[in-house]
Each structure stands twice: as structure tokens, then as C-alpha cells.
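Here's a solo chain for you in C-alpha cells, the form predicted on its own.
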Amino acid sequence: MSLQHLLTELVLMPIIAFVVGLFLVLMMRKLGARIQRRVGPPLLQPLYDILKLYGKQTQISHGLIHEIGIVMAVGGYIAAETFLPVPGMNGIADKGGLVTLAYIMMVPSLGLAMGVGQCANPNGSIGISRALTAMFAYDIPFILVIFGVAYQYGTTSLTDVIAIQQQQGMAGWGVVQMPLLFIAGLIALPAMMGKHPFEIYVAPAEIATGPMVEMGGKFLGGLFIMQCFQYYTISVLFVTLFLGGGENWLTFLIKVFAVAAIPLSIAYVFPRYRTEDVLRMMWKWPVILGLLGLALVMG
């Protein structure tokens, strides 16, 4: 690969992330909507918030940690969406695997960490703690699932990883040969995205949206970013892991939205769990089956 055709990849992953990751975000507000009997927001809300928010002309700054945090949250997405193999491209997904993956995807998490806790706002400094404690609540049934990949295929390359589905067809995708870790994934999808019922870090009604309380305009308007880029990373992954990627863009998004409207859509019916209940619910079924899984797959 020239390096010309390399930089020209690097450029288009992020741009084709954040827009996907801008109808994902709608695609969440609508099944919301419909679940809770409501209309909706309009097609282009989600750019319409993002514009809107930048174009506010106060902006306050609690120091230069506070913009920096801001930075790593979008800019944690942004690195890994390179390592992201997609129909056509694969950017730099040779040189790191799924543990530079893993890494990188606790970058946002930290960022945000950083820049709340310049604020000195008791509610942000609870938010924070709450999704840094939920983080690591999904974080070990996601290393077990990535673990038990890793083993099944062989590798920890993402681009070797579709390519073995790929050539197996649907017998060798992850979710037919490895369906309990698919399943403890599945359950920790919405964890990872901070969605319902695991929003307990927001929790408007108890600590004023918690890491977001300080954050306006430009930088609430970050953080809108880093949501989509958010949406589109975690479920691409998982339709790489189990799904066999996509072999064009169209089998490829259909399975990205479907990865992210499943888990989501029954987990719009539950109430948002407390902090414990997270990391109970968490270091149970997804731990348990995980661990299953890793038995059938090693045994």
C-alpha cells in the first residue's frame, strides 16, 4: 500500500465513522421514542445538536487539563477507528490487534475522567466515578470475550480474524462458533455504549447529568462527537468479531445497526440500574457465560 493510499484511508475511517455513528444515534433516539410511545426527533437532529452547540458563542474553559480531557475523549475514538478494518480498508489494523484496540478504547473514558475532574463540580466528580466504576464492570467480561476470539481464530490481527470467517462462510463466523461469548458480548454491548439501563453515570433526576454538568458548547458538543464515534466503534468491533465484518458496505452497516438496535431495544424496558446492581449484573451472566464460552472454546 502507498503511503499516499494509506493517508487518504486514515482520513476517510474517521469521517465514515462519524457520520455512520450520527444515523446510529438517531437510529437510538428513535427506538426510544417509539418504545415510549413518542414521535422522535427529526432525520438531521443529531448534526443539528452538534452545530448548534458549537455555534454558541460562550464558552467557558476550567483550564487547559479540561480541553485536553475533551481532546482524548474524541480523539481515543478517532485512533481507533484506524485500527478498524471496513470494506475496502483496513488502515493501520495490521500493525496493532485486538489488545492495542483494547487499550486505546480506555482512552476516551480517561480523557472525560481528566476533564471533569478540572471542574471541581461534586456532581461531575460522582458522574465520573460512576463510569469509571462501570468500566470496570464491562471491561472483564470484554477481555473475556476478546480473549476467547484471539484463541478460536488464532490471532489477535482483526484483518485475519475476517478473513478466516470470510473464507468459512457463516459456519465460521464468532456467533455460530462461539455463541456464549457472542451472548456475554451481547449483554455488555449496552454497558459499553453508557445506554440504557446502564446510564447510572448521567442520572439527571440525582447528580445533574453527572460528567456533563460543566460541559457546554464547544465542549458539550465534544462529547456529542465522541458519541457517535462511540456507537460506531463498539459495534463494528462486534460485528468483526462475530459476524465476519462486511464484504460491502451494505452487509456491513445492516449488521452494524442490527448489532446496535438488538441489545438496546430490550434494554429500553428496564429501569437504569444503581451503581452496585451494574457491577453485579456485570461480574455475573456476562462473566459466567463468558467463562463458559472460554471452556468450549479451549476445551
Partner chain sequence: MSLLDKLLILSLLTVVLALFMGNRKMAGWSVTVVYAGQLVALWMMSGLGYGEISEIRSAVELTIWQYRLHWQFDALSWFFAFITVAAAMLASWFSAGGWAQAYREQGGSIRLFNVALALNVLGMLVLLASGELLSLFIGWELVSWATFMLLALGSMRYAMHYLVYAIVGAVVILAAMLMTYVQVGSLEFNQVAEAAAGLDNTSIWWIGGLFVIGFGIKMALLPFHLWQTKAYAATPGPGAAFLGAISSRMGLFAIVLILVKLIGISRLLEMPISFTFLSARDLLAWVAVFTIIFPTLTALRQHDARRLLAWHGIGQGGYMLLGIVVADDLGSAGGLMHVFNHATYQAVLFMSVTAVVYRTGTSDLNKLGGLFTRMPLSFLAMLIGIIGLAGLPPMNGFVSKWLVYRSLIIDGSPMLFLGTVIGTLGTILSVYKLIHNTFLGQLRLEHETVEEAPLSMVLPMMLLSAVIFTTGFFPGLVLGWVASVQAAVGLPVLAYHAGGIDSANGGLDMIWVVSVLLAGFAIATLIFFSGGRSRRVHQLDNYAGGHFLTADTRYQYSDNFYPGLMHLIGPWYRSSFKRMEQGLVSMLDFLSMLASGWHRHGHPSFYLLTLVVVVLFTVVM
Given for the second form:
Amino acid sequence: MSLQHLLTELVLMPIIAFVVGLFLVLMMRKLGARIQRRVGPPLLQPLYDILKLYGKQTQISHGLIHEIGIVMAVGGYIAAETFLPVPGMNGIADKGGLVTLAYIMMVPSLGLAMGVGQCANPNGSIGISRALTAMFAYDIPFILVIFGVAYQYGTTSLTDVIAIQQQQGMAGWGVVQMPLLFIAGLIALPAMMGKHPFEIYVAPAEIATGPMVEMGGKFLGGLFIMQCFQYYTISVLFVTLFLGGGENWLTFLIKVFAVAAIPLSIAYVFPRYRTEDVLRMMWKWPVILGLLGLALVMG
Amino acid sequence: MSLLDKLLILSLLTVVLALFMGNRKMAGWSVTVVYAGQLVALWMMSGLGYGEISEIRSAVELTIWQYRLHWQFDALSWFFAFITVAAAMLASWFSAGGWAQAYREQGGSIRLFNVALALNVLGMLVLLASGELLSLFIGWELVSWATFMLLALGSMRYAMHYLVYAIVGAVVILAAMLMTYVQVGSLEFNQVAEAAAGLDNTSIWWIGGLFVIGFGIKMALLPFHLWQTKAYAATPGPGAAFLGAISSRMGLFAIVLILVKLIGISRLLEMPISFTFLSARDLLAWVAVFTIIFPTLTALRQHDARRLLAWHGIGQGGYMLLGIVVADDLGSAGGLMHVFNHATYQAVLFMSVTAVVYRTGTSDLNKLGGLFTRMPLSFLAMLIGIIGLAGLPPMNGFVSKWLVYRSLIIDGSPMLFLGTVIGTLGTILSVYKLIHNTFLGQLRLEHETVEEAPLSMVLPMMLLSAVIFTTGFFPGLVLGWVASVQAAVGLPVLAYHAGGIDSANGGLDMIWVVSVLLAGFAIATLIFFSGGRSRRVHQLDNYAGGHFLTADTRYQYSDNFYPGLMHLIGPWYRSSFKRMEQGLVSMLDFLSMLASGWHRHGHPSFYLLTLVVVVLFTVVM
Amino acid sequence: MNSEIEPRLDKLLAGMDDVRVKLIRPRRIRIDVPSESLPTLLELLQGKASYVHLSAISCVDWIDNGEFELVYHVWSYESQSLVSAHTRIPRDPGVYLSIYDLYQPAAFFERDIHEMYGVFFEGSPDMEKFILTEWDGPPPMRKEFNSEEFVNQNFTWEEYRPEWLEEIEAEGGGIVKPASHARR
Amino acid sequence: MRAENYESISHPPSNEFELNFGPNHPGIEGNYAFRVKVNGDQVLEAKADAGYLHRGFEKLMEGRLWIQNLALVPRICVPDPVPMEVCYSQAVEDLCGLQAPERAQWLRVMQLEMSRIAAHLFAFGGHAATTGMYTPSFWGVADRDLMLDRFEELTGGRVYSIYNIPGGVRRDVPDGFLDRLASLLDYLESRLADYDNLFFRNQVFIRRARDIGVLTQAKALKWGVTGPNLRATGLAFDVRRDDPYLVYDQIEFDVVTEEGGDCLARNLVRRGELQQSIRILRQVTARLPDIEGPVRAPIPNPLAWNVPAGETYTRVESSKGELAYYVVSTGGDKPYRVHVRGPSSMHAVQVLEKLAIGARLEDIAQIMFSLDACPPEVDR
Amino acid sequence: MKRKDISIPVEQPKRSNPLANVFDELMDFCRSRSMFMLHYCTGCGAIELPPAMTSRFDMERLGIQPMVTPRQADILLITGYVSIKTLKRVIMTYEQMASPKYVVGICSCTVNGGMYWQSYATAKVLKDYLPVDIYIAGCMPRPEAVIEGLRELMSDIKQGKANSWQRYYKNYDYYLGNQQKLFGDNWQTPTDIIAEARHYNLISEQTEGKHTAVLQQHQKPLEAFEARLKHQQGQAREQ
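Can you return the structure of this protein in the form predicted in complex with its partner chain rather than the form predicted on its own?
Everything in the complex follows now, all chains and molecules, and the chain you saw is the first one.
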């Protein structure tokens, strides 16, 4: 593969991720609206929001780190997208792999945490403390899932994982091979997306949207972009691990939207847990299922 | 006279120089220059590090009772020595300028500090150069006493705790050596290694176990870790940076020597523990994992920056041991590389915290905050340090941890893997607390006039930060040394390239990872600046539920930073763990009181007595 | 049941000779009491007659008499009747005893009365400003404070005089504004 | 807001920090503030700060005619304005010795219960939102809107109806109103099952709300708690039943109680009362056609109405607790003094301050909403 | 009292690049289609906002969404009377919002004090203290009216007419004067509007005047902490 080809992919992958992410956000808002018995926002609403926020004429910053934090948050995800193979494009998936991706996905969190910390707002700091605690909670089942998949397919390379699944057809999909791990991952999914009942770090009624509390204008716009990337990354990762990746764009997008629809639709019928209940929830059922699943995989 | 002798002489010269320079202004600088000289001498031996030479022998030999003591350097020694001397040089550089002056003004003795540091380096070099077990023991004792001296500069009480541990450790090691001698009839490495293959499991259990306990105390393996935190935290800043960076790794060096070189990890696998599915290696791996988890979670509760770091120092040791006992090419490379990585970021973190203490006079995380605007470079150093410590890309800590994770996946040890990940996540949590409470958040009014640390402190930090980033970008720089160490101690050798690891099923290329990450940041910056111009506002211009914030409100969220987590693990932490710690500490206090009594009254009988008891015990066995 | 209340209260209050009890209608009893006996009365009502719920404390400013009237409304869940204990204190200096140790809800009402009327209650846990923290005028509920005058001094009004209104007014119609209601 | 507030004062070393809840905070009902000192997530000290909605009602009422005040009173409590009107009208009637005709009394009961349903739908929607669950509040507010439609039809006003006047109500029900109300009641009752599944029996919500903000009966009595909050501690007290007004003594209904005294119990009491209100309204719609007569007793010219001198204390049960008016007349055309005992003035200040101590940060909003504290009643 | 005429001519920036206008129009369109309103119930009119937001009238289909903090919000709804205590918070909140920002005065009370015209505790004419983009009169206006008013605002924004926020910067002296009259001379918000106007080049002759001079007398400077290596100011103070 030529360098030019690779560079094109590296440019295209984040752009695709952003566009798909916009529609994932739209889907979330539409789903919520339908459950709440109303119409919901128009088609391009997420885009309007972001453009409007970037078009603000006065922007309030709390200092350099506030700005760098947003840059890190968005940039981390832009980088992460190039590690996620999509149909026809592998990007640099073979240079990192599953473990690298899992850790690169923490870079935006750390960036955001820096930015919020600089705002000197206790609400934001509590939000970050909760977000990191939530990360601690969901990463444990998630890491079991990653281990299981890596062990099952004998590789940490995402391209290999997809290739093996696609060779074996539907029967080789992770969901068939490792149903228990799939369920464990599914339970962790809403927490990874930060949705109810695990939405502890936004919690408007408690800490006034936590990390977003001092974010306005392009700062908030950056977070909206980050949210698009976040939804995309997590659902694509899930599709890659368990649903055989994408053979073509159609099936790929169907899978991505279907996976994302699960946490996004249950989000609206749950309140949020307390922080320690999130930990308890995440460290109990998905971990038990994950360990059983691992026992099956390794046995 | 070989290069090694020159190095040791140079090191001895450092001690003498430190002694003569005393409290003069130039003392720190002159010592630093000699450390640099040592570094040059070491660099001249870099053939060891790149596997071009297998060993350099010292010309000095001693024969006592027909027993030949000799010293030599191989790749392993060179790797550790290089880190040691570099850390000492940077710590000395860091301490030479403003810090020394302030320390002197507070009534500290720079002479003592410099001598203690130089003695530490000398002791460590002697230890690393040991050619057989007895010289190892001599080096070990040198290091122990030198460390004691450095620790005693901080807090006598905690230094005494250490001393108790160190004496127990020394006795245990001595016992192990006696047993070895009784069983093998020699203390030469090759002979021991040859004989080890023929020994029965019980003997290996005893010898290996005693050695691991003895050296593990220095390395602060669980459950022998309790002395370290408080002692390191109390040590004068640059001293803590040096100790945190490398001192404990001497234990690891010795363990690698014993377990890998003499006994062999594969041998451990053949030693099952009755009634379990575990082998001796698994036991060690689990000790390593617990060494990762418990101290890391304990660090979460600390509100003193130095203690927090010291707890992490213990926790990170677990990764190294774990990597080494996994013993495949990836894992052991990860463990060994982590020694280097850990030294870099731990030093930079301790330095940054020391810089903060230097400027504000406190390392209590509840009394700091918002210092970024006043000490941006120290912030940068700490940021890079914590990213390394947390093991996130693009810093070097990620590479070594990645190697460990990868080897655990290949090895098929999900629970160990889970343990390491818990450690990493716990680290992320507590380092965020560290940087948030120090540099982010509300700037306290009394700190509004604080300045950046002086250049003499900032430069070493920046240098180390650069090293952390560079070796994260091009891990091949360090992996080369690591590979020759692996070859030297008989481990499978890692296939590496400049950017990381080639592997058929999932490699790592940090050059790409970091480049893409940087490109991502660049694009994000472009996106960010496509938005309107921003204006900075004062921290009181802040959302407070529509309220007016006033200068007398303290709204920095600092204490009990992760209450949700503590609601869950807090009871465990408070009851069992803390009580155990308290019990041990009070026992220690008692013992150290005894020890200090003997020490003051000059009763060597204590040591003799213990020695005799242990010797009798082993002989009877 | 209710008819029994008054005799029972009479018996209870026999020892207090300066108390006047009056049954207004079923479940509503008015007791007039001098200010120095009120705490005793309330203690009796609460301790002996199960009037445990303090419904409200009302203050009335009788500026012509130079007095504040304090009305304590207490309710009994058992006998299901409400006693209003009326007492009067001099307007100047406007200091009275708190009944916080009998009825905890009193803290809120006393604080409110302190704010609005300037009556100070000794022994009340918190006499700091609560609602009018950013008000530095006189206690506004006192009769001598004229809110309308204050408003006319401090606020301006949006003029709204469209042409059509002027036309109507020219014809003699429109909004009739007495001189006393004219706003500046 | 004053310049000296920005002057340098050094911070004492402390593990606590201050957090301002409100006035601009989604965890606060209305325009109200709450300043808390926190360590970690544990509230050490809480101070209520009111007055953001202060209009000086009681002062204003002293300056207006008896009849003009009718327009003011509902604005004291925005989500549940009808009890205010009824209570004030009753006070004036009491002073004048007027008696509202029976039909008017039934209409008042109808309106009170309609208002109670609306208020409860609003309240538990708000409570759900504090735990992060917005769907019940979306549903609740939309269903409340249907009730407001009926209000609009009956009175012409959606929120502030000003339907009651001393002596009765302004007009009779429109044609077909009772049928439409009955069908709305059927609809609401059918919706209850949905609400149960979504909210009241939601395990996550129960986990969130159980044993939070516990108010024992002894404490509740000591702190002067009234209304649903008191009933949630197991004491079956209801002004409607135990100090009856209007025609409540002719109506069958249960006083809903729960034992827990926590957020969950308070919430369930409201749910039970919603059902009871539907039951009362069913009785009203059944009985009302049979009751003949005027809806208003004759009153003198309201613009020159001198109410006889005297004083009275009237109470009604609003959706938030015991509402009382103390009205003093000196025989003039304006009241001499009106004192409003806002039903939640006790809950929003003292009870909340005490319950907040030792509570967790995440539960503050929930406790406030479960007490159904209504700030305008505190501020007046 | 004669009211000062504070309307400002809308300056049409001269642009040579035809695309710039297209871009501005796109931005105005996005602004009109995405309005984040501040979740701040200042008065009783707030009770009609939940119906307007929720299932029945569903503001979100117009892109209107409640937001929690002033930083995130675009429109500030003053729902009803503002007591003086609230008005201070409202002004601070308004100043914390990022421009372009719009103020909507809901209910009669914001127009002229409404039924509380007698009250000593409420401010009467909102537009004396804040630049109001649109009034929605009524006591209280129905949700339909609220939405209608917001649609009106939307069309104003789309046409680039809703620029009251510029008025606040350009006539700051006038607004500050009214605020000082009500709150006293030592009134100060944490946001430095004059510096902000200067930073964004929104300053005019009427930005500063005698009232801002009073402010500067009392003002404690709240300059942002800039990241710096040496603390020159502190040294200067010591000398």
C-alpha cells in the first residue's frame, strides 16, 4: 500500500467517523424524543449545534490548559479513529492493535480532565472525579472482553480479528463464539458511552453537567465533536470485536447503528445510579459473565 | 586497570569531593560534573549495553580465606548502572542551585546530602559490579547503609524503620547464602547456576524464597513494603527523586540475578505449590500483581504529594517483577524497560513536587491548587511524568506496560492481566488527583506571587521530560539495551525495531502511534482555532449556581477526591488494610526503638546475636 | 368532641389567671394572653394538651397602639383543634422571647418576623437575614414603610403611549388615572 | 457582588469546599439557593438562601382591595395555585359571615383536586429528573397539560385561574365539561400503569431513593412537617379529613400513608394521592349534576367592600402540605394584615437544611424535590 | 424621566469577499436553528416553560434546548418579575454568557413591573438593566405564545437583526448607570465588560462614561491569571 493511499485513509477515517457520529447523536436524540412521546430535533440539528458553538463571537477561556484540554480531547479521538478498521480502510490498525486502542481512548479523557481542572470549578472537578471512577468501573469488564477476544483469535491486531471473523462467516463472529463476553460487553456499553443508568458524571441536577460546566462556545463545540467520535468509536469497536466488522459500508453502518441503539434507547428509561452502585454493578454482573466467558474461551 | 575500575574510582572520588566541598556554593555543581564524568565512563562501556561486549572485569580481586571476591560488569549491570548514575547526576544537578541554598538556610547540611548521595551511587555500582554472591552481599550492605544515611537526613524515625527491615533482609540473605554455600559449595554465579539444576525443589524453595524475601524487602514487594513510603516521602526532595527512581530497583537487580540467571524462571514453573494449581512462578506473579494493586489503591487516599508518589513507586515495582517472571521475550523486555521508564518519570515527578515544595513550602494536596499559571514548566514536567506513570501513549511508560499486557495475553493469564489493568486505572485516578490538586483548580491567594522554580531545577526536569517523550516515540532506543540484557541473563531476546515491536499477531509501532496522535492534536488545534477568539477570565468569574463567588470561599475540590470509589472499597481500606498497617508500624516502631537503643549504645552484640541465631538455625536445618 | 375542648382547656389553664379562652367555632380557639405568660401557656399547651404542631406565628403591626400583636397558631393532632394564642408586645424596642426550645418550626417564623418587622427574638437560633439579605431599608412590613412611595422614588417606568391611545384620550376616553395613582 | 468581596483573604487550610446549589441550578426547584460545605461527597453543613422570589406579597395585599387581592394570591405558589384562592376566599367569607352555596363548594373541591393532580404530576416528574430520568417529567408535564386544558375550559386561565371569589366561584361549569373531565380521569388512570412501570417500580430509582433523606415520625412532628411528607412517615393526618372544610366530609377518600419516611415513601404517597384525587373527582362528577343552586352567594359591590373587623385563620390541604391564611380586617376596604403560611416554607428551609447534613451531594436535589419544596411560598 | 435613546445603527461590515456574507448567513442560520436556553427559572412564568419544552409542544424540534450553565447558553429567558436579588444574579449570568446572546423577557412583569408595580422588592423595567431582544407579554404567556416569541427571535437572528448583545457592550455606561442606581455605587460583577468590549473590538464612545468611572473607582481588578515564568508584578510590588 502506497504512502499516499495510507495518508488518504488517515484523512478520510476521522471525517467518516465524525459524520457517522453526528448521525449517532441524532439517533440518540430522536430515540429519546420518541420514548418521551415527542418529535425530536431535525436532521441536521447536531451539526447546527456544533457550527453555532464554533461561531460564537465571544469565547470564555480559563487559561491555556483549558484550551489544550479540549484539543487533547478531540485530537485523541481523531487519532483513535485511524486505529479502527472500517470497510476498505485499515488505516494504521496494524501499527497498534487492541490494547493500544484501549489506551488511546483514555487520552481524550485525560485531556478533558486537564481542561476541566483548569476551570477551577468544583462541579467540574467532581464530574471528572466521577468520570474517572466510571472509567475505572467499566474498564474492568471491558478489559476482560478485550482479553477474551485477543485470546480467542490469538491476536491483538484488529485487522486480523476482522479477517478471521469474516473468513469463518457468521459462525465465526465474536457474538457466536463468545456469547457471554458479548453480554458482558453489552452491559458495559452504556457506561462507556456515559449514558443512563451510568451517566454519573454529567448529572445536571447534582453537579450542573459536571465537566461541561465551564464549557461554552468552541469549548463546548469540541465536546460535542468528541461525543460524536466517542459514540462512533465505541460502537465500531464493538462491531469489530463481536459482529465481524464490516464487509461493506451498508452492513457496517447497519451494525454500528444497531449496536449504538441498544444503550441509547435504554438510556431514557433509567435514572442514574450512585457512583458506588455503578462500580458495584460494573464489577459484579459483567465481570462474572466475563470470567465465565473467558473460562469458556480458554477452556 | 579496566574501565570498570576507573568508574569505581571516579565514584569514590565523588564521595571524597563531596566530603571536601562541604557546604560551599559550588559543592553541588562540582559533584554533578563528576557524576557526568561517571556517565561518560559508563558510556564508554556502552558496548555492554548494545551486546558488543559480554563483560568487563575489574582488575581488583580479593581473596579471603581462599575465597576469591571479584567484580565485573555485564549488560544487566551496565543497564542498571547507567540508570543509577544518570539519576544521580540529574538529582545532583537539580539540587545544586536554589534548592541547596534553601536547604542550607533551613539548617540542612549539603555536605551530608552530597556524601550520602555519592555513597549511594558508589554502593550501587559496587553492588551492580559484583561477580559472585559474597561480593553481592557486600555491595548490598553498602547500599543499605548508604540508603539509611540518605533516609536519615529526612526522618530518623522512618530511617530506623528501614533499618529494621534492612537488617532483617540482610540476615535473610545471609542465611540464603549460607544455605547456598552449604548446598553448592561455592558462591560463584556459574557454579551456583550449574548446581541449581541439580538441586531438589525443597532447597530451591528455601534458597530462592529467602533470597526473594531478602531482596524483596529492598524492592518493597508486598508484604514488605511498609517502610518505603514514609521514608522516601520524608527524604530531602532530590534525594527522594534519586531513591524513587532507582534505589529500590537494586532489589529487582538482585532478584533478576538470582531467579533468572541462577535458578531460571523455567525451573520455577516446575515447582508446584501443593493443593493449588499454582507454581512458584505464579506465586511470584501474584505477589507482583498484589504489589501493583494494593499500593496503587492506597496511593488514592494520600493527600501528601510525596507519599502518593512513593506509594506508586512501590506499585510500579510490581510491573517489573511481573514482566520478568512471565519471562517470555515481550514480558521480560517490558519488565526491564519499565525499570528505565520508571526511573525517568518517577524522578521527574519527585522533582516537580520538590519544585512545588521549594516554592510553596508544602506538599499537602489540600493546601495547593491552581499553580499552573505560576509554575507552567513544572506543570509540564509533571504532566509528562504522570502520563508516563499512568502508562498512556505517547510516553514511554505505555510501551513497557504494553509489553507486559501483551505477554500476559499470550501467556493466557486473564487474572494477572486484570490485576495490571486495575493498577493502571488506579494510577490514572491518583495521578489526576495529584496534578489537579497541585496545578489545576483554584489558585490560593497566598500562592499568587509564587514564581517558577529556578533554572537549575527546571532544566533537569525538562531534560527528563524530553527523555520520557523521546523514548516513548522511539522505544527502540531503550529496547536495544533491554535486548542485550535479556541475552546476558539468558532470557528469550525481543525482536524490536526503532518504533517498537514486530509481531505476527499484533505489534506496536510507536512512531506511527505518536505521529498520528500528534497529527490528531494538530488537526484538533486547527479545528479549535477555527472558532472565535477567546478571552481569558479570572477564576472568580465562574459558574457557581448563579452565585457570586468571593475571594474567601474555598471551592477547590481536593480532599477525598474519589468518594464514590471509597464508598465501595473504603471499608476494606479502612478496616483490614489499615489495621494491618498500623499493627506492622507499631511493631516496627518497637523494633526500631530497640535497634536505635543498641545503635546508640554501640552494642554490636545485637547483630552478632541475630547472626548466630540465624546461622545455627540454618545449620540445624 | 369539640365541645369538650374548652372545659378541658379551662381546667388546664385554671392556674393562669390572666388568660382569656374563647371558642370561636368548632376546632378554633382563641386565647388572649399577656406577653409574659405566653411561654408558660405554650408549654402547657404542648406538654399537657398535645398541641404539638406550630402551624404559624403571625405578627400584626398595630401602629396606632404602638404594639405588635404576635399570634401563635398551634394545632393538636389528638383533639383536632387549633388554638391561636394572641399576645401583644410594645412596638419599641420590639424584643421578645423565642419559643424555639418548645417548637422548632418557630425558628423560621421568628426569623421571618425579625426580618419583616424588626422584632428581635431572644434565644432564637438564627436571627440573620434570610430573604432580604440584600435590602438595607427599614423592615418593610412595618406600617410606616410605604412601599408605593419607595417604588416611585427608586424605579422608572416604561412609557407606553401609542398614538391610538392619545386619540382616544383626546376624545375624553382611555385610562382614567386619579391623581393619587400617577406614577412618575 | 460588592467590590470588597473580591479582596484578598487567605484561605484557612481546610478539607472542605463550598458549593452553591442555585439559584441557577437544575437541582433546585425554582429560584432558590442552597449553599453547602462538602468534603468529598458528604455534606457537612447546608444553608438555605431565599428571597430570590420575594415580592412582598403581604405588603402588597395590605395596599389593595379585598377583591383585587384575589389576583395576587394564586401567584404565591405557582405549581399549585388553586388552594391559595380557596383559602383566601374562605378567610374573607369567614370574616363576612358569608357561606358559599353548596354547588360552589363542590366546584371548589373539584378544582382543588384537579389542581392537586396537576401539581403531583409536576412534582414527581421533577423528582424523577433529579435522579437523571427525564422521561417521567416529559410525560408528567404533558399529562398535566391536559388537566390545564380543563382548567382553561372551566376558568379561562391555564395556570392562574382566579376562579374563586369570596362567596363562591365565578361561574358554573360549561356544558359537557364533566364528561370531558371524566374521560381525562380515565385516561390518567390508564396512564398510571405506564408510570408505575417506568418510574415508581423502576428498580434503579428505588435503589436511588430508598433510605435517602429519612424523616422519622418523631422528627417530622418536631420539625413541623405537614402534608404528604408527614403522611410518608406513617401519620395519617390530612386537613381535608381531620379539619374538614368545604364538602370533604361528604366525600369518601383514603388518607394515603407510607412507612419509610424516605424519598421513595414521599414519592409513593404522592402517587397514592393522585389516585385518591381521581377517586374524589369521580365522586364530584357523579354528584355535581344533582346539586342545584347558585354558584355564588350575593356579595356587596366588590370595589367598595368593607369587610367587617375581625381576624381569622383558615387552613386547607394543598398538594404540598398545610396552607393557612391569617387575615386581619379593621373594617376597611383593604385587609389590615394577611399572613400566609406557605405549605412548604417549613420543608424548604429548616427540614431541608437538617436533612441535608450528612447526606450525599447527589441526593440534595432529590431530597429537595421529594419534599416538594416550593420556594415562592418561602419568599412570598 | 426622559429616556435616553440607546438604539444603535446596525453597522453592515463592508466585505470584499462575497463568500464572507454567505458564511455569515450560514452562521446566522445555525444560530437561529440551535438555541440553547439557560435553565434558570427567575419567576413564575417559568411554569409555562416545562410544557413548552416537553412532549406536548416540544421545543427541541425547533432546536431549542435547555442548558444548565450560562457558559453553554445562548438565550436568557427572564420568566417573570425579577426581584432585586435575582436581578443581580441575572446580570451576572448574562455577562457570563458567550455572545451572541439574546434576552427574552417573558411575562408582563418584565415589561413594566406587572402586577407587582407597587412592590419594593422587584425591578420594574427589565430593558433598563439588560438589552432585551424580545418581549413576550402575558401573565403568564401560554406555551404557544412562548414558542411564537422564540420563533420571532429565530427569524430576527436569521436576518441578523438580533444584536442587542452588541448594544450592551456599546452602551455599557447606560446599563451600568441603571444598575448602579438600583444596587448602589459599589456594584461590580466578576466580568469586566469594558475589557471584553475592547478585546472584541465592540467598544464605542458610549461604552465608557461617568458610571464606568464610578465603577473603576470601586472596582477590584479581576484579571485572568496568565501563565508566566516569572512574577513581575509581585517584584514590582515589593520594590
